[in-house]
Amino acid sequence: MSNSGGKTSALVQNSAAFQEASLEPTKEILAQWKKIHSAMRQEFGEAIFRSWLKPLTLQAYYHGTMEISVPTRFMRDWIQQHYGERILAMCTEANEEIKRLQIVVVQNGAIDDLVEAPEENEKAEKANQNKKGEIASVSSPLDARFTFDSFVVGKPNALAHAAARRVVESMSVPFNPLFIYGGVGLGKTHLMHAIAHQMEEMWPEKTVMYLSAEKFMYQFVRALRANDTMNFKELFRSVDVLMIDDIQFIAGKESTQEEFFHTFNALVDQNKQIIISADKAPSDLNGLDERLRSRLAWGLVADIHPSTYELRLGILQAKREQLQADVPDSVLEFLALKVTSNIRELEGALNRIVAHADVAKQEITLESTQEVLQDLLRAHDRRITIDEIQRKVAEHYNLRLADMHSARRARNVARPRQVAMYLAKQLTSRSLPEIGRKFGGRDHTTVMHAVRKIDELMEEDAQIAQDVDVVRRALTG
């Protein structure tokens, strides 16, 4: 095999030469290989050595060719691409007569030269189908309800939705990874399922694997116990799209993180798409290895903010249409105003009043809604008080609690006070006059203005939206 310069190629992938001559390595060559193999641990690091290079075995030495074996085709290709040149250099440094490195696959003691004859295409296709079946068995089931069509878009989730659409519709990989984060019940999983559904519809030839970080860990632990980590690596690194939900689950789990780190790098090197979701931004995820944390922030990080009143109302309207239920607008407006913790609880409240009306054979009214959801509303009030909201807001903005009640109009005091009024309206069932009295005897119109102002600012000012989200989580978490 020659290149344009007439020199013999240094790296050989197939095993034609082996068919011509197969010489057992001498004791001297065996000793040299043992030293080279040991030196790889220091050269490439413990993690890479253990994952890829430890199984390397010297098979033969002939005509300046060092022939080493690996157990799988995937492993051969990976080592050839990423470490072959350096391993050859190490061999030449140990023995200048070594001019070529040949990597072959040895399965059950037999050498497979991996040259696929035309008549083997049918077998290859069958193997590919088996691989897809294996991936499908590991992937988590998708919820048929969670599609792009049923995802209601508003300012809090517009960036994440647009990024998800871009990933699905692009023929290439637009950014890697796509990292979506947000609080509980804000729509992360819905968006992940929508991506997977659309990928399978638009790109049926691609293998898409979707699963939770918990299931990834389970599969890895099972592979360790069965001494079958190579098949695990080959399975997860052969997909076209890897989607991992709730990555925060592997925080503090060092072995799982290390394996995911190498899987991540392998897929990125192959230009395969990775999509991750979490409850926090990469920089805020505690218990993650710093290398992995930096990798997660490589691509596009898209957050889903807490829902606004308009988005909650839009979601309820879409849900009403889906349920084909006769729910008055006033009831939807009431729910959008009162149930603010997360979308899951919001939809659950609507399902509950619709089911109750169906069973009781009565119309849905504002009064019946309050009656049916009285435990939910009372529990919410018991959890959070206006006093507690004022304390949390004051702590967050480093103010005195007295500033929540004072007449001071300075911006650095007035804006936090408006945030506290907004949260009091969102997180309690107190009336506007009651809230006003708790803030130094202010008029209810002042509270109304504060609620409208913060609602507007949350859509325009990312810092205000983040402040409200942080305080809300501190109160409801």
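Rigid core (definition): largest C-alpha set, two forms, superposition within 1.5 Å. Numbering follows the first chain given and starts at 1. The structure displayed is predicted, hence computed values, not measured ones. Compared with the form predicted in complex with adenosine-5'-diphosphate:
Core-superposed comparison between the two forms: the Cα of residue 73 travels 2 Å or more. A displacement of less than 2 angstroms separates the C-alpha positions of residue 298 between the two forms, with the rigid core held in common. With the core held fixed, residue 286 shows a CA shift below 2 Å between the two forms.
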Contents of the next structure:
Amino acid sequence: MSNSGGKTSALVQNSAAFQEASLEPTKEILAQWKKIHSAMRQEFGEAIFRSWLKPLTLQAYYHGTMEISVPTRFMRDWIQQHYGERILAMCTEANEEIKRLQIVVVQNGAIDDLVEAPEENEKAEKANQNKKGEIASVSSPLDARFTFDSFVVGKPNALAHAAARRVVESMSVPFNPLFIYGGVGLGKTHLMHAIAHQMEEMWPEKTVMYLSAEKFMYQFVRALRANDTMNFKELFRSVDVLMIDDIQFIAGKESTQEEFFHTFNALVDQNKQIIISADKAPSDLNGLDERLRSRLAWGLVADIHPSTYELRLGILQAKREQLQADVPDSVLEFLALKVTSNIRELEGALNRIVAHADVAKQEITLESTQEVLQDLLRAHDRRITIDEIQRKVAEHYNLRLADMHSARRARNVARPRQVAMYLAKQLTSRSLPEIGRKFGGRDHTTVMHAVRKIDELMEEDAQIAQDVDVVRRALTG
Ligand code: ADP
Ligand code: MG
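Now show the form predicted in complex with adenosine-5'-diphosphate, given that the preceding structure was the form predicted alone.
All chains and molecules follow, beginning with the one already shown.
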């Protein structure tokens, strides 16, 4: 009670002092200020002027001090830090009596800074709560299942996973931005949500904004329409961690990119963590401004490779445990072998057979699995034939198609042939003997050996992994 009384009288006193001292700027100073203000447009450029400097208002002039107001604390600090010196220089040039620049925050006509509130901390905390609320309303919802605990780590995603953990566990910003990229359904969103969850746990006072690039654009356009970009900027520049998912979405959307670029730079300047995901490496993001592309590659770029058989099996095992479902190993192995396109589809396949068994009150077997997933497995087959695979592999390795069938055992021919067998096993539902026949009448054990060998090599040899990936993409893309 006594506190709030004290506060009110402080305000009254201050504004009385304000009038008494007759700090009202004279007409002359006002005219000078108008000139200086409009010269800022020239000096700093249109974009900066519109974003930051336009709302500057002359409040008072006294003893060589120009007192200028802005609507928020954040703007005050930002302007002070980035443009303060040059603005003062401009003032002094216009009128050498001006020696100091004082930027104050004026909200709804009241000078915020003059209120020396004893409960400063309380106020800051409240502001932080408000800010958190506002950020939560703009952030996209997080999937509670997407945690670090439920993320299965394997060779293809080890780097991205380690980087994600580093970002959460570091006291400072270890690299900026963290850029995670990879194909559809390989776990990018899962990792980002995991970071957000863990941040909340470890650093509850930090504000984390997570949203898709699409939503970022939507928010930006809405702010533009409502003539409210100031709030938009302020909000995005005030977070501790900004995560934008699927940045490729803003390719070709120039003004959104421009806005994002400024937000990005502002946050990096403040040493705030930025995390971006995309379906391609920064350099391959067509339709993205060159400046932005190079900026995105500044920090750590971590790619998630297409899954390997081991990782898929690991994920299925984890999922089986989670579902507490009675699924035989042979079924998991079958799925890991057959559903290679992405993890989402793999999970979907497992969910389907579990749900089916539940409803039909049947046990899950290899046969029932094949039956339930008939359409899915056929869709894979329809798209790709062994002939096609052989053609693409031969092309990739600069071999003749005949080498796929020939008996030649030279490494430079035999290895690509094994790659083709591996892909035939993965991308079609042909049996091992059928595949063997297509490769110059080889035995099914030869095919099995090839599949194992390539799976193994992909773990150890990045070149092979990449070759397989490139050909697979060419076939499935
Ligand atoms: P992306 O954003 O790369 O398209 P998602 O993160 O949405 O992919 O992942 C698709 C699905 O696969 C999600 O249900 C996710 O939980 C799951 N998933 C992907 N990678 C893994 C992993 N390593 N461990 C567990 N689940 C995973
Ligand atoms: Mg995603």
